[in-house]
Amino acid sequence: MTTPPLYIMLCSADRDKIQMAGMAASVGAVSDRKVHLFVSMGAIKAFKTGLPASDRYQPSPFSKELQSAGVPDPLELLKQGKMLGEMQVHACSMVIDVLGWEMESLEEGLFDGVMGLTKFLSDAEQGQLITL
């Protein structure tokens, strides 16, 4: 039996939640599991191109400990997962429209395109869905 794909809906700009999404997605991808990450709402702002890591994330209960311990940046984890496994990352089309952004506004080499929520949820019916 094959492992069902992992679908992660990331909506929060909190460092804790983005860190967990990066860890779960990259571990899943390098473990031969298909991973689909959907980035929406406030989380999309952490993926804006040109932001230093110190300005990417909203403070969260564990963010100071993550930063001081030198834990790898979530975006780097996602890039490694894409490079080493089967992972697709999509930006929410509605949020991109609301912000007036283009694909070029997002971190280079990470996103596979934009997608609507309806399509993502329809696809997620075939796998395991996590919301952060």
The other form holds:
Amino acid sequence: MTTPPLYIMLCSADRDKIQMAGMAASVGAVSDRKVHLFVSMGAIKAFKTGLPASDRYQPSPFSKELQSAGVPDPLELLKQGKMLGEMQVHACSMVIDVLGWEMESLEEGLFDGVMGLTKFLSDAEQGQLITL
Amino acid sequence: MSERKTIDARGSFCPGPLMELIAALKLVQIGDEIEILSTDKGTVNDVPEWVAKVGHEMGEITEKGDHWSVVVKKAK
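Right, the form predicted on its own is done; let's see the coordinates for the form predicted together with its partner chain.
After this comes the whole thing, all chains and molecules, with the earlier chain placed first.
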């Protein structure tokens, strides 16, 4: 039986949630499972190109512990997942429009394009959807 | 002739050791083994689960004081 694709809707800029998105997406992708990550709302700000890691994520209940322990950076996990497995990452078209951003505004080497919510949710009917 | 390569992932947190193992497996030949050294407690469960899912072969899992040695053989 083929494993259904994993769809992750990431809306929060909290370090905790972006960390979990990076872990779930990368592990899913390297486990012979198609992963689709949709980045929307405040989460998109963590993916702005050129930000230092210290400014990228919002404080959250576990962010200090994650930072001090030196866990893998979530964006690096996503890049590893894309490199080693099958993962697509799309930015929500609405938040890109609201911010007046272009694809060039986003972290290089991570995004496959911009997508609308309707298309993402329609695609997600084929698999398992996680919202963070 | 098969070879064994050791990856020292001690100090790396989940899913770091697994990702390092997978990256290493991409670079070796079928039949070769990767030994991953890890202090991450999840490694001893996560790696066998991943190996069973994707179709490689598990080798020995050995506790070595403050870390584990987990051996995986590339099967495809």
